Amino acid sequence: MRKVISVALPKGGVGKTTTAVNLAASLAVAEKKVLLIDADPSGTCAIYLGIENEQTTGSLFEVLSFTRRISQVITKTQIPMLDFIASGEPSYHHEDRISRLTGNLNLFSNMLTHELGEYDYIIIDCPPYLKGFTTIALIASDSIIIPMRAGQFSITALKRMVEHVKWVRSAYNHKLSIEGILLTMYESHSKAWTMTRKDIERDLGPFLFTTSIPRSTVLTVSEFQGKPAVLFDAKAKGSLAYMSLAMEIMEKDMGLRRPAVGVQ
């Protein structure tokens, strides 16, 4: 079994990269073969993993520019079961070319299908916008995780994301489903979170993960240390929450929990 999961929301600061890295690491610690792909030009996944540019074997930009094959740009990480593809640091001219290449909406999907069959999970960290990389990632994905924090701006972005998923599903990828909406930086007694959660439960309740990610200094400190939280402090609340998320996803895939939810 191979499952491709995008982590996406058209808003910054909601924990997309934190979720992509820590979920990928948690699945790998659970002995699943995992590939993390950084599709965000900011390249922050590499920072979180403690990988310098010169340590990478190539980048996603090289693959989409047809100068390298995707199997040639896979970098090993400090977790044996976790591999990584960096986004790279494109120049202005590369960005212009990538903008044109992402117009071929099925290109990325074809690359994943034909060259990366050995992984149990492929996790894609998407940029904070819908066009370009996010769209081609969704076309290549089986499901999407939507991380969000408290606030009206996040709710607005969530609704845009769900509508975009519906469009991708109807036009390009009929198998695409919502793996779940993930509450990040969660504080159960916060008034802002009470209002945010009530709004989500009213409109999109079936999509909520059982797991939520608490506000945790360990998640921030581990980023500075260049280590996924599970390696930095496995017993911290943030680390345990991402392990719980990984277990929730794996149990769905084994039929032990409700499956990822399709959108109509």
Second form
Amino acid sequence: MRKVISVALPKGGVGKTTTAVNLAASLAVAEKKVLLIDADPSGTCAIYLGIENEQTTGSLFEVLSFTRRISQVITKTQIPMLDFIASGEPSYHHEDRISRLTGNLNLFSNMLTHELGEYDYIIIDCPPYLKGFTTIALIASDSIIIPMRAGQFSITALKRMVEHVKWVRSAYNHKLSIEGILLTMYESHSKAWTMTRKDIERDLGPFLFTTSIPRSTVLTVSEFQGKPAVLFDAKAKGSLAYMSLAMEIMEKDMGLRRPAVGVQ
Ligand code: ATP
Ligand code: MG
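How about the form predicted together with ligand ATP, since we already have the form predicted alone?
Next comes the full complex, and the chain you just saw is listed first.
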């Protein structure tokens, strides 16, 4: 089985990169063969993984510009079952041009299907806007994880995201589904969270993951260390939460019941 999951929301700082890196690492620690692709030109996944520019052999941008094959730009990480593709440094202008090239919208999808068969999961970290690489990634994906933090702006972004998913599904990719909405930096006693959660449950309740990710310093500190949280402190609540998310996804893919209890 090979499943492609994009992590996306058109809003900055909601935990997309933290989720993409730590979910990919958790799936790899659970002995799945995983490829993490950074589709955000800001390149933060590489920082989180402690990978310097010189260690990479190329980037997603070069692949989509036809100067490298996707198999040539895969970098090994500190976790044996986890490989990585860096984003490169396209400007927004370059990125926009790539996404406008006729036929290119499906190019990435075709490459993932035909050239990367050995992976169980391919996780794509998207930029905080809908155009360009986010759309290319969604066309290539089986599902999307939508990370959410508390607040009205996040709720507005969530609604835009869901409409965009519906559009990509009807125009390009009929198999695209919502893997789940993930509450990040979650604080169960916060009033902002109570209101945000209520709003999501009313409109999109069935899409909420059982697991939520609590606010946890290990997720910020491990970013500074250039290590996924599970390598830095596997027993910290942030690491356990991402492991629980990985289990929830794997159990769903195996046709088993979703875990009854989320973290926190
Ligand atoms: P951008 O849209 O700019 O790419 P993003 O959605 O990828 O942002 P992240 O970079 O993952 O967001 O997270 C933003 C900040 O919040 C980071 O400093 C990260 O360490 C911190 N953070 C993310 N999740 C948590 C959490 N559960 N607990 C504490 N801090 C967190
Ligand atoms: Mg990010």
